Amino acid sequence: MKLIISNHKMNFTLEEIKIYVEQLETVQSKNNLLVFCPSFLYLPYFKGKNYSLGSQNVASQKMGALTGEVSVEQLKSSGVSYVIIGHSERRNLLKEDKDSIQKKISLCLENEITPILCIGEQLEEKNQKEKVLQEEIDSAFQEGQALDEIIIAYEPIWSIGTGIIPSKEDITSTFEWIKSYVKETYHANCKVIYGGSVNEENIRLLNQIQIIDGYLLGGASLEIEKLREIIKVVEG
């Protein structure tokens, strides 16, 4: 079973959101599981239906005195399940720090809400792909935690919203040398997902590589018919 998740971003409206989740009632999925991510204002939208809850951030801090912010407790007191932590618009235009998304990964453990660490190279960083991701795995590891609940979202920076992938051969590479640095170092078996212009047009070509766990959407999320094409792919 691969998981199919929605980072919605700062996008829509109140109407469009309404709009969206009444349109989302016809769409069906035997084999995976579908998880969104819409802005905090919508959560409530998508409580109590037939896929999970994620969110895409959660305060560094358990609860209190933080304008602005969102804790893990008002979270999982609304039915959140996932939370996305350490996007790369997070870490390079809101300067999120390791120190930030390390205590986010322990309070959502703690909260029996699976984090999702987002972890990738910038286009300049290519030749030097392992060290960065290392570094990022191990900022944001802690030993003695339930490191296999961690899901790790490998999206290459150069990838997000351009429309170009890398190619099979550097995914599967890739993914393995996540999974095994991860089994080896951490002794945890984590699930790895793949984010970065998930499309309808390239998801049969990822779809083929079998080490994939799941995918993180972006703007292809955002739009009914072409959420549907990429769920019916996955399903075979």
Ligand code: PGA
Contents of the next structure:
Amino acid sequence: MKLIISNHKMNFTLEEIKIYVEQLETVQSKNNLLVFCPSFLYLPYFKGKNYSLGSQNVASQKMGALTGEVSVEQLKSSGVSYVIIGHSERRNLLKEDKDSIQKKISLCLENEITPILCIGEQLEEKNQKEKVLQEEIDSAFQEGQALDEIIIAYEPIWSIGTGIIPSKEDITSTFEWIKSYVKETYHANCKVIYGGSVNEENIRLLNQIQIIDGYLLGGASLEIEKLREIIKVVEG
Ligand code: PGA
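Return the structure block for the form predicted in complex with this ligand; the form predicted on its own was the one displayed.
Every chain and every other molecule in the complex is listed next, the one we just looked at coming first.
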């Protein structure tokens, strides 16, 4: 079973999302787990039985006075079971720091919500990729937590939204490194998924890489037909 997680980012108007949700009724996967992470606003519209619900962020504080934020309990009570944490857009554009990423992960784990921790290097960091990934893992993981529950999304930042993906060999060696680092350092077996320009064409190549536990889709998840094709290829 592979995970196919759709991150809608800040896309769709209310009218558009209603149509999207309607079309989703016709999208199914026998062997894979589909997760949709729409805008917070649209969570109540996603009530399908053939997929799970995720969000793109969560507040780093449990409850109370934090204007504009959405708490883990609010998400849980809205049917959310996955949360994307530390996406590069939030780290870089919205200045999300390591401390709040760590707090968000803890809150999710305490509330039995699966955190999807995004890690990845910038183009100019390619030759020190492992150092960057190690720092992002170390600053997010805490000993004593249910670390096996965390999903790591490896997303090279230079690949997001560019149409360019790393080579098969590159992805394989990076995934091997992540899995063995997490195993040796934290004794955890985390699922690791790939994100960055996954589309209905390159999915054929990506799907040949056994070590990948799933995909985090951005742009391709916005069009039902592209999503359907991706699911079909992963389904085999
Ligand atoms: P993309 O986005 O598929 O549009 O590159 C992926 C992501 O940001 O998670």
